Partner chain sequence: MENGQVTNGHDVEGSSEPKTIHNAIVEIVSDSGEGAQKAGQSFATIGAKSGNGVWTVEIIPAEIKPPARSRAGASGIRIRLGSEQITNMGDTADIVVAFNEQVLYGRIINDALREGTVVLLENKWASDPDEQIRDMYTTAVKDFRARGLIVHELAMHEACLEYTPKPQLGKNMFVLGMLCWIYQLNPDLALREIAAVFAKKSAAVIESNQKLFHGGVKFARENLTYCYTIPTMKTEQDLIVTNGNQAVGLGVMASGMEMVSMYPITPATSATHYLAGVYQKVGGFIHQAEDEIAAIGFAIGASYAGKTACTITSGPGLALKTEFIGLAVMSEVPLVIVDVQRGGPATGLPTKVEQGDLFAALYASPGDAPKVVMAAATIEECFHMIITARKLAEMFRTPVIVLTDANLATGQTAYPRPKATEEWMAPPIDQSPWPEGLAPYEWDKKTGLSRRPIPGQRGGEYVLTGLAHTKLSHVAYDPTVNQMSTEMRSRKIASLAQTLRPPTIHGDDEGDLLLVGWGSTIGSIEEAVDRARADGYKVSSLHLRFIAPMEPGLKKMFERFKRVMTIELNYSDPQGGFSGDPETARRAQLAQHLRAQTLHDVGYWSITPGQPLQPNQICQVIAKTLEEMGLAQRGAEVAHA
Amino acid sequence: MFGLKTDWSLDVLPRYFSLEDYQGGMARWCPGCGDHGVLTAVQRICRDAQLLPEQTVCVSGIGCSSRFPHYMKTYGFHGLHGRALPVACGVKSRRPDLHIWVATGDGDCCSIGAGHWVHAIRYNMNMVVMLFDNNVYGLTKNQTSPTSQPGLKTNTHPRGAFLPPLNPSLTTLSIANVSFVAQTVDWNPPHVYATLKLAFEHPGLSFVRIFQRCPVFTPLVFEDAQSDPSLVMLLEDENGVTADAAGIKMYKNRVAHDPSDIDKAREIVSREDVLPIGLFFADPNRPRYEMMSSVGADTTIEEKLETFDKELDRFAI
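Please render the chain's structure by itself; use the form predicted in complex with the partner chain.
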């Protein structure tokens, strides 16, 4: 791969980044945690796209998955619980040149940060938002999350979770100006990679719900779908997620889905009898807030001074 172009001429690029160039501190997630695989996928995508590490910012909230930025060797912002999205949008607002990855969990995004989630979808700023959904609060040690299945026994609901779970993808598909919604599963690395790659390439906010297991508190949460691939429904389309054979060959339950059909997307994503994965919806032409928020970022100090002085005339006596 090194410096090799498609015309087979050898050209040493001034800067070439290998996987290592995106690898930050040693990940401290539990062995068997789905986060490791997602991290590797993102590092691969950065490498494949040769993103400048200094132009890349990983933003997160608080929770296990929110440690993500520490394990990347890019700029990072590990902020407050539930508040990854406002920060990420703020970073992008005047710096549309930066590539943004957001790591957030089911508690971080869908509970304490739910208000921001709705609005970030509407702002539709160009970034990838990865929802690490393991159906439970891990870092704070086993509390019910908004996506916990009824009956899940946790420290806050020892007799089992009571309420029906929130469906984050369905919710997202109902928010005005949504532009990209996909789902994938942590036990299928090729599919994770292909989904996140598509998300990265999409212009706008790409929302990816990653079903994953917490090896400590919800190790069996997707056991059915894992042991019986027919319970996973693979969405197929030429514009959809196209994982390589290793990622899809076990899935016989396939359905053609046109990702421009948002009504169908909502219908499929609501299904409870199967676990649908792939691209539900994408519209690259929806308005992106940074197109408005970054206007004027190149104004020079001289221009500002001149305009300011003119403005004072309005108040002059």
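No experiment lies behind these values; they were computed from the predicted model shown. Rigid core here is just the name for the largest C-alpha set that superposes within 1.5 Å across the two forms. Numbering follows the first chain given and starts at 1. First, how it differs from the form predicted alone.
- A movement of the C-alpha atom of residue 19 falling short of 2 angstroms is seen between the two forms when the two forms are aligned on their rigid core.
- In this overlay on the rigid core, residue 305 has a C-alpha that sits 2 Å or more away from its partner position between the two forms.
Go ahead and give the structure of the form predicted alone, now that the form predicted in complex with the partner chain is out.
Nothing else is written out below except the one chain.
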């Protein structure tokens, strides 16, 4: 407008994000599903770290847990069955500045997506991978999954599953270049939050197995450990998961564990007499593939064309 100074500048107030800024659509999981608690924990971590929603990406495959991106007010990619990890790795390879959260299930990750799981662990790109493990295919209505316990009656095994279950944490600990493996339980929200927060702060791929109940098909799968805290073994270390008192006071079975000792981690995670939770292994110095794959990502179109022309000129006759 006439008469106004043209050399003024606008002071932009710092952006502050509340919990509501990360809450997307209304979660439509079944009442009592452990996914609700995990979603809340991730939203709290985003708020506490003040992550920019436009620089945060949630990626998933197919399954109940894979509805996760719909309930986060961030960027999201709801991919194909078993393909959450290659999508997440593709995003991270060209946009290493983005914060990546991956939601996958025991079927999505450990069955159809098993090949991608192995290579994603080896690539060790900086992201948090949350394995929602309820021991069953829930979205497709009660089929045996790779982690189903022997004897579990499902539509694919009406007389009970008969093969021993896969141990995803132990498998992950055996993959080359693994850098972070932890476990937690959905019925302990403070421990879930502390575990995922530690995973988010780790520089590399953080694999977190979340023992999670399906209220429809496997409501009693972890009943013994839930009703008797002595059957849960809490791993303790100054560099491990440090939940507040509400998250650990009920656990009397506590074991000091150095998360740099991968052999001891494999021994502990193999135990079947107790349910170990906490940080098994962490090595922040493992090589990360996005450090190499993102080289040149900031190259302009003009620079790319110039380089391309030079390469073509080599073949000119």
